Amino acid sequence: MIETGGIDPDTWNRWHVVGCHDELPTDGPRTTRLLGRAITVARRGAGADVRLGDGTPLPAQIAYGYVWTSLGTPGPLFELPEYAEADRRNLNGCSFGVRTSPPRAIENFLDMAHFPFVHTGILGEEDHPDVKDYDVAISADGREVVASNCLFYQPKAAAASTGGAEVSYRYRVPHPWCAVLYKDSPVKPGRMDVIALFIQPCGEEEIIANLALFILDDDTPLPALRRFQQQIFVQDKPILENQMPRRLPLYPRADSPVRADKASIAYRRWLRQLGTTYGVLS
């Protein structure tokens, strides 16, 4: 039995992403870290082999193009049915190491208020800074946070966009360190592109952020799709790394009653309900 080292049970027994399957080397295992422990991840055909640094095998599965493992006894992974839709392009947009805690990265992903100032000319512009009211709730079964009816003006919402538009957003947080964004497709009206942030918690203040794309754009070349997402994340990275404290405060007075923070407040409350202590200040 692996010693938990005081890590909370919910975090310990979750599936955690440890790499994009197609990007793993084929000539041997890759060494990385999960929850402060050294692990190796090796590609094995359509599957993967994951082990602790001492060789102890860990459970592994391939889901949504990524390798997932756990140090504990995991239940089912959350569902992402759009991945199986035949007309979507599924790819890893980028993977970046970031000196921050896992929940800080998720909270930033949920924050529309920073678009005009951090992603100026792309996801927002300073002439349209307001976040319109939206709906947010923890699901009835307690398994995820959902924010819906989100609208925001974006000069270039996607690589395939040809002009500015008010874009409809919906967010799911089905895992403490994974968030899924649904946004209007610029090429297939009435349908939504899906962008997911899958966080590998290397340590309490060290992550690898994987930005997964499940999109309906058939025409934009792959390098251009990746450049677009990388440009956005490069803008976010210094913001995340300079945010102090690096661990996310969960104590009640940390909740700020501002309309734009509704998703963040619900996310923090959800983490408290789960009993999360990893990467947070409580």
Contents of the next structure:
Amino acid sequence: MIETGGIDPDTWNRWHVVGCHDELPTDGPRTTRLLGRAITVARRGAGADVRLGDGTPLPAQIAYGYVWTSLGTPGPLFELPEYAEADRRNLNGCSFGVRTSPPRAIENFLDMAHFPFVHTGILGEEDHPDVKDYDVAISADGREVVASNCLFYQPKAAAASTGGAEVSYRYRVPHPWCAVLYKDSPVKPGRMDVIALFIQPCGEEEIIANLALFILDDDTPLPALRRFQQQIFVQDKPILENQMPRRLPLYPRADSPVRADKASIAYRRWLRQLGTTYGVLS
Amino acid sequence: MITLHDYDLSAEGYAVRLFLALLGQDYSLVPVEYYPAREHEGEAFRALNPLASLPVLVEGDLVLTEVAGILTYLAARHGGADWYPAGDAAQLGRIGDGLALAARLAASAGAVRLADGMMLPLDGAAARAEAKRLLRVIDEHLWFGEAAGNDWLCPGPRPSIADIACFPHIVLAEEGDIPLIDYPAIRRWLDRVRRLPGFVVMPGVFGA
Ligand SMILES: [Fe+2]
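Having displayed the form predicted alone, please output the structure of the form predicted in complex with the partner chain.
Full complex below, order starting with the chain above.
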């Protein structure tokens, strides 16, 4: 039996993101943390070398612009076919350290109700606070949570927006700590921008949140795209850090009522199915 | 015309943006990407400010690169007697002390906030301990001030640029895991600053 130090098997055997490949230092390995352990991540040309603090090599792969590793024996990483579409720009919007658990960050990313109050004037407006009903389900194969038919009025949905619009949304959660958002492109009607949140689980209450953009916008300069994303994420950061308990309660409890948001309820049910115990209260 | 070279998430930059807003002064903003591109360390920016720090204020031929200098200039140039008590030597001295206090907060509370969020190397425990020492002193100072009828860091009926310089580092301290719950007089003072006419927020700061 493999010694996992109490980490549940699903978490132990998953691929986890450990940074944007382009942003790795060129002058030596980056020291960071994964699931409570010190690790190093070094650039190796188009690849990467990932090791535990004691030098033990870990599996490594580059996918969607990021380095992924695992403490266990990982299966295939989830699919994100939009990454390979020729007309998209793929970039790391921002990476920030946040004092919260991985699932709290995913729950916040799925929650449209906070847009008008936290991202006022950008992703929402206080006089358009209503979240219209939408569909949510765990996929038939049990591999992801999908929320669809979400509609929300946004004053400035993307860096390229020229005005407010009713924006349609779709979410996938194909990994306990990775969520992918599809939203109407303000530039190419009928197509969708893709924004993903890839969480590096440094510890149970300590994460690095990476926002990946796969977008249909040829014109906005890179610094302006990153600036837009940083401004939004930094509005979420104090909300996340003030949520107590920091670990996500998987069952309703008297002292921490579970909000009745459909996506959040389905997400929690999925984590229970996976047997995830890391970063949660069960 | 005033030009401000600045990064949205800079607490020092926010002190300047806040003061410009309170003064009702127009300015043009040139965004500089501190993180992750470290644009402030590049050659183009060093030509403007060899110290490679943010923010930088330019008006005509004047280039200012420290919050203390920028706020002092703006107060004297655009603030009138409300913000620059030209004849009051003691008050000017107190304001100078307050600006230096803001620099100490920047080097402790401000540094640990940036290091935690942007994964920069820092002795976080030492920075947090120093920040808490400063906050304890400021909280007591404000508490005794309130008892004597003073609402602001420097005695008098109006806030000064010392309040403006210190406010960002204190209001953002929790991002560096420094809880403000232990400093009740500071929390009341933060609310007074938030209620100043013309007050503006930055990402991570919420209004009154
Ligand atoms: Fe948000």
